[in-house]
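In the form predicted on its own, a lone chain appears below as structure tokens.
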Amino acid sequence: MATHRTAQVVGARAVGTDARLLELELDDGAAFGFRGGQYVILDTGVVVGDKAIKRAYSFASADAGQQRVEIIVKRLEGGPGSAAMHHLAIGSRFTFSGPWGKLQPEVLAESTGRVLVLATDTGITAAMGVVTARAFAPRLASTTLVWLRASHDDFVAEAFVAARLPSALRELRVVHGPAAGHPERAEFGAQIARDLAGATPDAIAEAYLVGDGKVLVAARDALVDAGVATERVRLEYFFNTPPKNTTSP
């Protein structure tokens, strides 16, 4: 059974032209005890009939920082849950359970080659959280880290991300495709990782995919076609989350 925390806002900045970063301090002081890729889930505060709205947020901060941590909100249009965080002022509180996930790299036994690490949309705040956290650091001269979005301007800035990189990570690509639902983007995400697959002669040896799921499934296929095990890739849904009927690792 989860066990539920109180966080309190402690700052609030916009980010993008739709995105809000929360700093949380929890009530009493301790840790929140994440790992980098981790997320919560918290009650906005918002009832809809008799149902409260729940949503998941990924640490985008390092998980060196225990005590102060942060989140980044995207406004939803006709989204009550995102729309009451973007109002939150400093000093509100909310209740969480977590952390939760499976993306965090310890999850995986250290092994040579090359990492792929591919966002797409606000899955960016999971991947910021994995190639930042204390256990990925021997990986990161061999990480590419992906993020696919449809415009420069949905969600956080691409200079924010960059400027909050480790200075050791090997590159960072922003790939400009399909918007979520377009019928062609499970095929952009697939071929974005059989060209990564088969740039150098040095194999993939794990990834990390966060986001859509109908491109992190595509991308997850083609990488196993490609030669990757499929117990060396870790995936976390944010939206279109595949039936449970779909093979997943």
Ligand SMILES: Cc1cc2nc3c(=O)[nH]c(=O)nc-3n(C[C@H](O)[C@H](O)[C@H](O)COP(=O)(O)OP(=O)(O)OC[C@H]3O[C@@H](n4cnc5c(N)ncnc54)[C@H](O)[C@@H]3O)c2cc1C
Contents of the next structure:
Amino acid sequence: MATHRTAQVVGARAVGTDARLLELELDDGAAFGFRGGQYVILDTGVVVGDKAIKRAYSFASADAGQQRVEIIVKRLEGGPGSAAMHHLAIGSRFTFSGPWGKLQPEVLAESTGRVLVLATDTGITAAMGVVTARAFAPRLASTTLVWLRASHDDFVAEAFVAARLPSALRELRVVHGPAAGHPERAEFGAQIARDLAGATPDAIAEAYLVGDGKVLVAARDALVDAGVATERVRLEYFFNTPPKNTTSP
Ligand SMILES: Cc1cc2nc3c(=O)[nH]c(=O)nc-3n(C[C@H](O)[C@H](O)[C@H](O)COP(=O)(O)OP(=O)(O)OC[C@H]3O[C@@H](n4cnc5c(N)ncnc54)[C@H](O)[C@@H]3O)c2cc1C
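Next up, the form predicted together with the ligand, please; the one we just looked at was the form predicted on its own.
Below, the chain from earlier opens the complete complex, with every other chain and molecule after it.
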């Protein structure tokens, strides 16, 4: 359903040295119709050669609010899409498709066991979307959100994230580790997953992994090795997306 709609930037502010929060509304005041964890693919308005630069951005705001939503964009060195998003003025309009993505929680008849949400880097946007989703509320008391990041001043501050999390969330763990591209990063992420899966008393019943594909694949494999059902591990790659059918890093 690649229907294209038009959104308008109704608010914008810096929320970190390289992070810009954009508030968006639809032209006709309609609901975006998203569930926490989903994203849009938007046309940044930039054309390189003859190619329109379209980029994916996750809803960072809670899905209880459907008419005014937020995305947070990290400015990447030399990246045309994120640069354009950092320059969009209030009042600018752009077209987008979506909401897309299957990271949102399933509506299960019953949920037992712990839940792991593992985000790397900018993946924290979608992770905030997941844990603030209306459908996720019953899981909050069993959920550990782990945010793997390279440094404390990368993207948004920990306090910014903490302030947006529901008070019922069991735990937020911020882990500083190797940056994207570091050869030991995937194993670092896998070890986080192993440690959590090995913790007692309850097993991990579901996991939502989002961000750096190299870390996600390694963490997914570690969880499955530890006995978590493959179909209960959901992944959303932001970058370093593995080729299809990859099972190991
Ligand atoms: C489903 C999905 C949701 C996304 N949600 C967000 C979001 O909420 N906020 C956000 O800032 N970005 C998000 N992204 C990434 C975004 O779509 C763009 O890839 C990013 O803004 C870079 O675009 P660019 O044109 O500036 O740079 P490009 O020229 O496209 O990319 C430059 C390089 O940076 C890599 N890269 C992309 N993102 C990162 C990152 N976070 N850290 C390190 N390297 C990266 C790319 O793989 C590429 O190698 C999401 C991506 C996907 C697929």
